[in-house]
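In structure tokens, one chain follows: the form predicted on its own.
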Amino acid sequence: MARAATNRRKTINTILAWSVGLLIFFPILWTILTSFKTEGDAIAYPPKFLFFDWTLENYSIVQERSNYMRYLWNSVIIAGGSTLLGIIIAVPAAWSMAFVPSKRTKDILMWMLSTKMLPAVGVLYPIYLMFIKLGLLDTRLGLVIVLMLINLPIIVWMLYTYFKEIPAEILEAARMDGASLKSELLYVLTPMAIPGIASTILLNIILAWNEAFWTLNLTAAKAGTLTAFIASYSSPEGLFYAKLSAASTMAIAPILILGWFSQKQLVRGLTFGAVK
């Protein structure tokens, strides 16, 4: 009886998990399917799911109208650059908070996290003026700095959590053996925290890749990312749903592929330290 109840519970959990997964994935699937429709089929009612005239015309038009590779390259540089810069700053910060805490460490962490609650539009105007003065408007460097700063609290919090799971005695033993601070960070702490650092890097890349507010307001033609590439397919005449879906599919494809191939590392990092 107990085994039957356990099997029944596992079956129900599996069905629920698949249902939630399919529910989350459905908008992505619908976007991909719409990208292969004509504009007429894209707005047809009732909606056509599989039985429609499949076409690659939307992808051809998108390629002809926009320089997809330039937007893609900008996204790669900005997401990668902001992540790298954030990790370089966050690792020492998280180390000091985890292994050399002060009375105000928790207050500082909470203050950093509270900055994520600030509406982005509230600081857009001063940052926009600063970018004009510094010549950073519509530049990759400007976006790298902004995206690094807005994601830095999350990076520090995640690394702090991972570092807290590492026994401090190991670092103390390294110091007793004569390890310098640099050696302690590079050759002792970092290798032990690789799963956590890897998941932090992956999550930050995803956040930076999907960022729309700052990229749309601080860029124009030169440093536009794939979010700007998608936004270019809305016009005063209305939305061209099939072409917009094709642009969206081309924009999300790289990050979906990255997430698919790195899902094991991401899950391992997110559960790092959860089970002793």
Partner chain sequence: MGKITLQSVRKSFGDVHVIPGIDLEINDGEFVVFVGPSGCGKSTLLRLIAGLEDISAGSIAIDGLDATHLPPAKRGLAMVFQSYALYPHMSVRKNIAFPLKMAGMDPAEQERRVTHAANILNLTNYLERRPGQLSGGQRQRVAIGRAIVREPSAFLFDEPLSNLDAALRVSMRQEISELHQSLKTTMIYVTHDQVEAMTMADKIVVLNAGRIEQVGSPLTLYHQPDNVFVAGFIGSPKMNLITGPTAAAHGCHTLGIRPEHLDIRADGIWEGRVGLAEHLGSDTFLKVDAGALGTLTVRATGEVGLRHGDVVRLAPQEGRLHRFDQDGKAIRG
Given for the second form:
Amino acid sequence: MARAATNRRKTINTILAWSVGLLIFFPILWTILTSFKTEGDAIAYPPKFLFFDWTLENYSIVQERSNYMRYLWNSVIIAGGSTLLGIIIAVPAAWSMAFVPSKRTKDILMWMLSTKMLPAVGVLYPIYLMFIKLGLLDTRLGLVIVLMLINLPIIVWMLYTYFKEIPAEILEAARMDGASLKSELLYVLTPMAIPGIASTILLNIILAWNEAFWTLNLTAAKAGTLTAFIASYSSPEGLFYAKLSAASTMAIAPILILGWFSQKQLVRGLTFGAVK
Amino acid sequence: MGKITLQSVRKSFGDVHVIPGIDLEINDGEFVVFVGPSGCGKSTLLRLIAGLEDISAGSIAIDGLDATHLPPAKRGLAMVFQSYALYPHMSVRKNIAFPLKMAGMDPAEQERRVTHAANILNLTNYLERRPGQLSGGQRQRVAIGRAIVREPSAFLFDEPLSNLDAALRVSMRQEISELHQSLKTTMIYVTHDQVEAMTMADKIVVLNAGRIEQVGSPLTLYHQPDNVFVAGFIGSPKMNLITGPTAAAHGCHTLGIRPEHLDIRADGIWEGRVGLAEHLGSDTFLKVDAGALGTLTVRATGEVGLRHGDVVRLAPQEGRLHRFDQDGKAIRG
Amino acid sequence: MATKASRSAARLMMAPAVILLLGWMLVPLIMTLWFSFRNYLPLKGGDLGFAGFDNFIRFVTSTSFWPAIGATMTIVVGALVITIVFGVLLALLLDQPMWGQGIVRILVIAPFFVMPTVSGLVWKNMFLDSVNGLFAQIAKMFGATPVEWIIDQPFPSLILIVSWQWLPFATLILLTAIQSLDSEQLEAAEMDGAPPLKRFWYITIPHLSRAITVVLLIETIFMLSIFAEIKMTTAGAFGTKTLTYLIYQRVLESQNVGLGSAGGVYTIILANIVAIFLMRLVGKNLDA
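Output the structure of the form predicted together with its partner chain; the preceding block shows the form predicted on its own.
In what comes next, the whole complex appears, and the chain from above leads the way.
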């Protein structure tokens, strides 16, 4: 807006926007608050908003559940591993498509996108069967592979849109300066693309961390992630609000923080560059 | 050394023949300018010489050695790009040293050459800055510096001044010319600006639709254009090209006369009415509507008291007429 | 625009990604197609032979098929309407000058980062529960009878949860689109005498139409396959068995792989119809 808004209008906007924002955020806020309550306070009527006996007891109880750390660790390994693997495969592919485009580049990109749209449930059994045959069921490796594959199109696309913004002349200059293909990727492209690569990594960690369909259907106690850990609270433990809240808070906190950092890149990643 | 020979070089993108076949000899130490309208293939030709594109047929030799299939890095050429193509994540020092680092040169020698180049180009105080912190002219100098340190056998410039403002363009033009004087290395320079071509070149190559229209020194092209295209392209304002009975009377299809070779005289043979008058102080450009001859541009020296609507008589200077045949070729003699 | 050497290098570097995705797409797809024509019952001895089109016919004629289509449509359409309408309004609001814009943005985006199992469970237990849920408690405060949301109002409940998760996505994308609107266009319209509502209708909405379509298509694709939200709340009970959930039950719970695969083929076709429209839009953008 070129014009300065009047203060009154700005005040109204602010009040309105903050109310809506807080309303939308409220379920998360309520979960976080409840995680610090005793079970009694959590279901007290009338509900206690801030004035209750703050306690960390729920966190220690949840952590003491012998397997919490394993689920957390699985989440870290699987989200990180699948993203890293995806990046390693996607960087060269995106480089090729951005800087050595051919007539088929566009078709390949579109086709990659189409694999992302394959409904998971349509291929659930074949994957399940292969996992049994290959001994991958309920293993971290299996889930790393599947999550890498489902997110690979997004990784390639995001990197492609970032790489496209790097002028081809700079890479040609490097070639003129005597850089080999390896040096070109290592000394010129990668350093220039670091912000793009970083936000791609961030978004994909978020997607992998929150993935539910394959995680719930292909893992159990051994390789389950926090998604599965929370699912185990469905009932009757879900009725222990404070503990459910503590577990939920621990599961979503890391990703909320990462997500806030990557919000600007989110649009590009999730719309495949269709909205800028 | 920097002698470059192109032999029937052709380039096609699919069915599009960008360059249908070019033979060209560039001598060591020459300043050669490729000039032509946009899309004429001049940049493609430069990129073929650089090795950034494969040639479809023909051969390129550098200093007598066949370079047709050599990768860019092995040709011993350096290039300055239109966008400068500086590495934004490296300091000026690192940008300039990059080709030396790639060549695996000893760090002390790298340092010596970078310092030397920075001295020549007045960049000594900016060596630790990033390209983003430099002005357009300074970036241009860094790009040149990166080319100089390699001590290449030839420099390639791809429209290097087109991103600069008018004043800076003039001074950079002089700097590049001076650089050529002191280095005496072959330079190939691509531009669409015929003023740059005229002021800088030892030899101009005029390109049109992927073909060479004429090769020659600036004044050769000015005085003896081989064809209508070159006649119209070189010189500003453009040469007047007259067709019809007047041309036929001179025994040609097209008659050319440069604006500066038309005198306003009471005994002039052509009559016309002044349309637009552009007063530049040093010169006055007049657009004269001369009936059947069409609109003629006239360049008069100094201030002329003519205005819109005035009737003038024009006399073409003796021996300054250019005659072209049906195919646009110059008729000489 | 490159040399032969770099082109062959490019092909080599693209190969791993292409081969992996090709395998990931084709192998399971062919297997699903194969199973869909077989009587495949792992618990009753495995592959019991060719079934022709039986599975396809049985899947669409079973009593649960049309309810599943209805449930899917209800949730997808309901959540789409809510997220897009409120998304546009919210994006317009967030585009206005205000204090603490960055913080409000963060508040609004947050639900998108909550994993589906968490949002399913938290909503079901802490908000929609008829005894201790916050909604029930608020109802009690006003003297109303608490509603057994998940059981009596399963669709509004699910639509609420799904919309809450996807509203941030819609808002964020629409906000990005609004911010790319050239303010000079609006100023020109203002100079031309267009009042605010008309400016919104004739300038802003057409400008947003592309972004709205993108949101519509992407959300449709994701919402057609929502799973964890249903598993965590109704587990497919109370009529909320969507197509995805129905197939999941056929395949993994009752282990009728042939029948489930036939259903899978249907969803793949359905998703592809939506995908074609989305890809066209994205493809157009690639050319630009």
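Positions refer to the first chain, counted from 1. Here, rigid core means the biggest group of C-alpha atoms that superpose within 1.5 Å across both forms. Everything numeric in this text was worked out from a predicted model, so none of it was measured.
Asks: Is residue 212 one of the residues whose C-alpha moves 2 Å or more between the two forms after the core fit?
Replies: It does not reach a 2 Å shift.
Asks: Verify the C-alpha shift of residue 32 between the two forms: is it 2 Å or more after superposing the core?
Replies: Yes; that C-alpha moves by at least 2 Å between the two forms.
Asks: Using a superposition on the rigid core, decide whether the Cα position of residue 48 changes by 2 angstroms or more between the two forms.
Replies: Result for residue 48: yes, a 2 Å-plus shift.
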